[in-house]
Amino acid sequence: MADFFREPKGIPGTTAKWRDFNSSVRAEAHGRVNLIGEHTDYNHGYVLPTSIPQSTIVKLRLRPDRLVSVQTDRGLGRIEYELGSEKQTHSWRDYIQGATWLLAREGLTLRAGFDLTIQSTVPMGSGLSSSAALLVSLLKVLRDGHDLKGLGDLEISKFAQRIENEFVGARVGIMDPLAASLANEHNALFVDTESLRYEQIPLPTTKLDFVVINSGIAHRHSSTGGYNERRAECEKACELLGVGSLREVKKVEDLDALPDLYRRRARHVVTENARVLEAVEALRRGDCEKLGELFQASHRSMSQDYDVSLPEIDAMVAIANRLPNVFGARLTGGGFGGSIVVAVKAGHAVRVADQIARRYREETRQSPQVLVPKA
């Protein structure tokens, strides 16, 4: 794989050079769909996301005081606070306050306040990294607007994860911010989350398209607790096995001594890591049938071993898998709602997406949203 994404070891503070208070700075980060490799990143495993067209754009204008003023396009209201007065609110405001809190904690003092405007087309609670797209675009615009030298894209990914872990209260892994920083729509981003080595794997676009459909059932990792519970269960499995992470487990048979709950959780992670490696090789060969089989196996594992699917999600995956020109479908993202990703024969994405959405709506009375292909 490619060399490490190299960054300076030290991160100096802000420079003396400041932008004009009348000028504005803009940054953008896209959402992601994880093709395969779910709940493996916080277990030091492998992931395989790619970018989606939907994105978050943040614009910043400096102001001559210490006030931060934020306005969004999602009817969430305006927030204001003073730099240095950040407090957890257990709401979306924590993503903004968490960013300025962490920068100050790391010695990257923001010496002036600023106005932010946020526009996003990444659906919230869709399992497509709306929070990572927000945090990455926010950190990039703060870097550029405040001339924070040395804060590279990999460091921004790490900071975004820390904001969710330490301030928001969601114990997410590194995959989402890495994808928001580094992924693109022409490749799958193959990441070893233990070493942070990564490689761009070209997608066989003459053979393969992807469909992404939001189920209409939103999730919130920081409030539902399910995501944090799964992480805690994996940590308990590691304790019982005497290993530092589930990445160290090479064979499913090594899990036989675990109690049933922990065995199932660990089995998903171990087999999912193997599926990511197989999926990478399938993409290299252009073997779409194999990729589809891996999608289906991944979904079964997420539903039966990891218990993060829902009856409605299972229904939508089953609808997709019954259609012609579909190689395979699976739940994507952390689960407990969100979206599915479907591997389809090239040229058939629009028709397949319409069929899935219509039949899912009829069966479940939910309101699906086709996100890829974008209308």
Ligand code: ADP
Second form
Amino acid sequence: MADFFREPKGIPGTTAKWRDFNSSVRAEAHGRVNLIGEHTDYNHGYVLPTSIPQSTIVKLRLRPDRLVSVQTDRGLGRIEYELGSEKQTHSWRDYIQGATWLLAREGLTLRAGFDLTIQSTVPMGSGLSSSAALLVSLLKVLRDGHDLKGLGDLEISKFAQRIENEFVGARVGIMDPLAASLANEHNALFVDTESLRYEQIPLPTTKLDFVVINSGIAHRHSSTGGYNERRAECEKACELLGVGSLREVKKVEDLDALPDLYRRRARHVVTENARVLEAVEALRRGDCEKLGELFQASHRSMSQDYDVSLPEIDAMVAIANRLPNVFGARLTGGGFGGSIVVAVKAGHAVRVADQIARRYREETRQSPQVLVPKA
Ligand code: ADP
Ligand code: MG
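Since we've got the form predicted on its own here, give me the form predicted together with the named molecule too.
Following is the full complex, with the preceding chain placed first.
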């Protein structure tokens, strides 16, 4: 009998076998909040993100042709295209097409077309990295569904960054995809973005919780414009200093000769790198007061030297810093809007989040959204 019903070897136009079409494969990647180390990744410095509970889940089922059919939630609808016909559209389609485009360029052959469903709870455009969560979960499901052996989690982060850089057209750094691929909620992911060495730093969860609140201001002044401008300013500072990257500058005195604007931009990067290293030490010691001080210093530096905060965000950080059971607060993400992260005493996150949101709403008339702890 077994011989009589022999499994067909393959399907014309694909390298998949019939049995591959009967099962679906699933992958998940979480959003992230950067605890400290902001605007340091493109300056070859240090970052310290951790995962948030919100995630993106993708499910893939191979199909017996070369079509890709994708359904996402969020009212963004469905897309369909043929493998090999990827074209930029300047919409969410580019994240999907960019992934199949890059894999083909790298010689990683997809066995067949596929149906994909995307479900995500990571808010889009809130500085919590929904784009990296999408790309990393997608690359992982493509790896598992298409048997792309040898594509490791670190490689997947690099691919996700390249897809945003080369296909979507966003000049993003390596932090977001690294966090989406490698971070978890129990640790902070300490990354040297120059060597890509990383270490999981256990969070002192008996003493410390985090609160993340969206300001309700979605990247005013166009986040990409401001972000690209800061990158260009850092490049100019390097040129004036004669260094390859601001990572090479070890002390702020070395910046004295720079014109004021470039000195302030570079000073943020140099001092922020030092703060990440101190924050790692503070976490290792379980010293939450020190971590809070570093959060506050980081925010001042982002606001005054790097100019990526807004009056409303400064107000929310100040409200948080005045509350009991708060170690410290800061703007997280690229800035010009987005979210703040607050280090609070364990067990106080819900109440503190509530208080910050209420007072911020009264003071600024904005509509904040508590993202962590998750409702
Ligand atoms: P962030 O990564 O901070 O959330 P980005 O602007 O980098 O903000 O990425 C947001 C974009 O990523 C969205 O506009 C959309 O194109 C795409 N995206 C993210 N999540 C999804 C999803 N679940 N479905 C479809 N597109 C998504
Ligand atoms: Mg993004």
